[in-house]
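We begin with a single chain expressed as structure tokens, specifically the form predicted alone.
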Amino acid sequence: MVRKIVYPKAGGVETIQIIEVQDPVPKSTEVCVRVHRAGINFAELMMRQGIYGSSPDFPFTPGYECSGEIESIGSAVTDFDIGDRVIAMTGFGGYAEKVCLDYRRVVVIPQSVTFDQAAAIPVTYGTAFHMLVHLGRFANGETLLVHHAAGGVGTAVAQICQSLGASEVIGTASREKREFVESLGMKFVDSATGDFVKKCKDLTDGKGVHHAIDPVGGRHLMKSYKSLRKGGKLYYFGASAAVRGNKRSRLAEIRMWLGMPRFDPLRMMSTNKAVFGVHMGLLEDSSIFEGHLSSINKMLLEGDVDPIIDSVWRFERVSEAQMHIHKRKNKGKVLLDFSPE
């Protein structure tokens, strides 16, 4: 028997359950991974509240990503061996002691990469790399604005764009995270009181930044758009404005949706600005993501990036771990520990 975390219904962290099930058995084209670490992503908090559009029907086991060791292999799989240390892009189901998935969603990691580092890579670094490199063609000397700069994606963005030669990285976060954000080489803006549009203009001779990354949404998104220079690119990949604490807030959702901008293609054409919507979980071409992971692994081995781990919680404390994120306390990635005790 193995244990896994389940969202039985929409609600706060108090609804989370840990259940026992039979050991999963891989199908012919699957591998079974003994999970050591699973990453927690803000999207999984939204799923629990019932406000994330692409999540399965309740009940289900969340978990986009995990790291661990291959325990068993399907009859048609020839590319892996039992005991291989891997990253697994589960999509769902990663919050478990064991998970079976298609072998094409698994990547071997070298011995020099820890399970902590590996579990922190797929969603945060994959999203950051997809936005900056694949979509944005980020170039040496360019400038960038990133919101939630102290979070998992924010810290990944800072490391990747600096490795690519960014001239300025402006990060917004809460006041108590200023020292941490600045330690990553970013120019800090208080997310509660600061004028990030003005900061972007001031640091770029009035032109604005080349790239802006916004996981907030609502009226905030248009301000990020206004932070761009002509020819700039805006990336939108979240909706944190719709979340106000542990419980679902209908008012916050309504305010976010009412505040969402309606971009005018004619005006966009006149400024050559671009807006990208990004959802790595719905990326249909898996080869693109595989290429991203290969490039990120190379950057990791060469020391260009190093995932910042905020904390690791035993999976039995998943409710506390998620509340840690709800309270905006994390600085970097939060992980769940499923390793054998």
Ligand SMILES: NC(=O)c1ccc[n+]([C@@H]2O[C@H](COP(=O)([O-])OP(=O)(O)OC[C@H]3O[C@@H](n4cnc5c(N)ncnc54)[C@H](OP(=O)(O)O)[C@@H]3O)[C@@H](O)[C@H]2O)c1
Given for the second form:
Amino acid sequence: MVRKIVYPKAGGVETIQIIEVQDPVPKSTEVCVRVHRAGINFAELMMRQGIYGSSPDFPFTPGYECSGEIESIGSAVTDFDIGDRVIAMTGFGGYAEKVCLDYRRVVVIPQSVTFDQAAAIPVTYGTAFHMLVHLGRFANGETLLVHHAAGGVGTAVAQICQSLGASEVIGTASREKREFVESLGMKFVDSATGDFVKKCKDLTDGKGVHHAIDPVGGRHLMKSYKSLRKGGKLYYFGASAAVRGNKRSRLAEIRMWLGMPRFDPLRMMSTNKAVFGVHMGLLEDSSIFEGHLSSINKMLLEGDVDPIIDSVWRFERVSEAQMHIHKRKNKGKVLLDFSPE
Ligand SMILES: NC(=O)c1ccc[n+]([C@@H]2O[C@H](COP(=O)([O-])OP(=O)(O)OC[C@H]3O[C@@H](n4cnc5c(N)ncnc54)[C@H](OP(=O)(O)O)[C@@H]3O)[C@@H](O)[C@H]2O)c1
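Could the form predicted together with this ligand be shown next, to go alongside the form predicted alone?
Everything in the complex follows now, all chains and molecules, and the chain you saw is the first one.
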């Protein structure tokens, strides 16, 4: 028997259950991974609240990503050996002691990469790489604004754009994270009280930044757009403004929707600005993501990036781990430990 985490219905962390099920058996084109670490993503908190558009019906096991070892292999799979250390892009189901998935969603990791690092890479670095490199063609000497700068994606964005030669990175976060954000080479703006539009202009001779990364939504998104210079690029990829703590807040959701900007294409044309919508879970062509992962792997081995792990929690403490994120305490990635005791 194996244990896995289940969201039985929409609700707060108190609804989360851990259940025992039969050992999963891989189908012919699948491998079974004995999970060591699973990443926790902000989206999985939103799924639990029932406000994430592209998640399965309840009950389900969340978990976009995990790392572990191949335990068994389907009859048609030839690319893996039992015991291979891997990253698994599960999509859903990664919060489990064992998970079976299509072998094409699994990548072998070098011996020098730890299970912690491996589980912290796919969503955060994959998303950051997609925006900055694939869409944005981030160039040496360019400037960038990033929100939730101390979080999983935020720290990955900072590392990647600095390795590409960013001249200025402005990061917003909760007040308590100032020192941490500055230690990563960013200029800090307090997300509750600071004026990030002004800071972006002040640090760029009044022009604004080349790139702005916004996972907040609502009115905040237009402010990020205004932080751009002519020719700048805005990436919209989250809705954290719709979340207010552990329980679903319909008021926050409504506020976010009402505050969502309508971009004027004529103005965009006359300023040469671009707005990208980004949802990595809904990419049509999965080979794009696979390409990102192999580039990130190279950056990791060359020391250009190194995932920052905030904390690792035994999976039985998943509710506390998610509350840690709800309380905005994390600096870097939060992981669940599923390794055999
Ligand atoms: N579209 C995609 O494909 C994609 C992929 C990955 C992530 N995302 C989005 O990117 C954002 C960051 O994701 P992540 O997984 O790396 O999470 P994260 O940044 O580690 O998330 C936690 C941090 O977000 C900040 N935050 C802002 N509003 C919050 C709220 N209402 N409740 C709690 N914390 C809040 C807090 O930091 P501060 O208070 O210090 O800012 C908190 O520490 C999320 O909005 C996520 O949905 C989107």
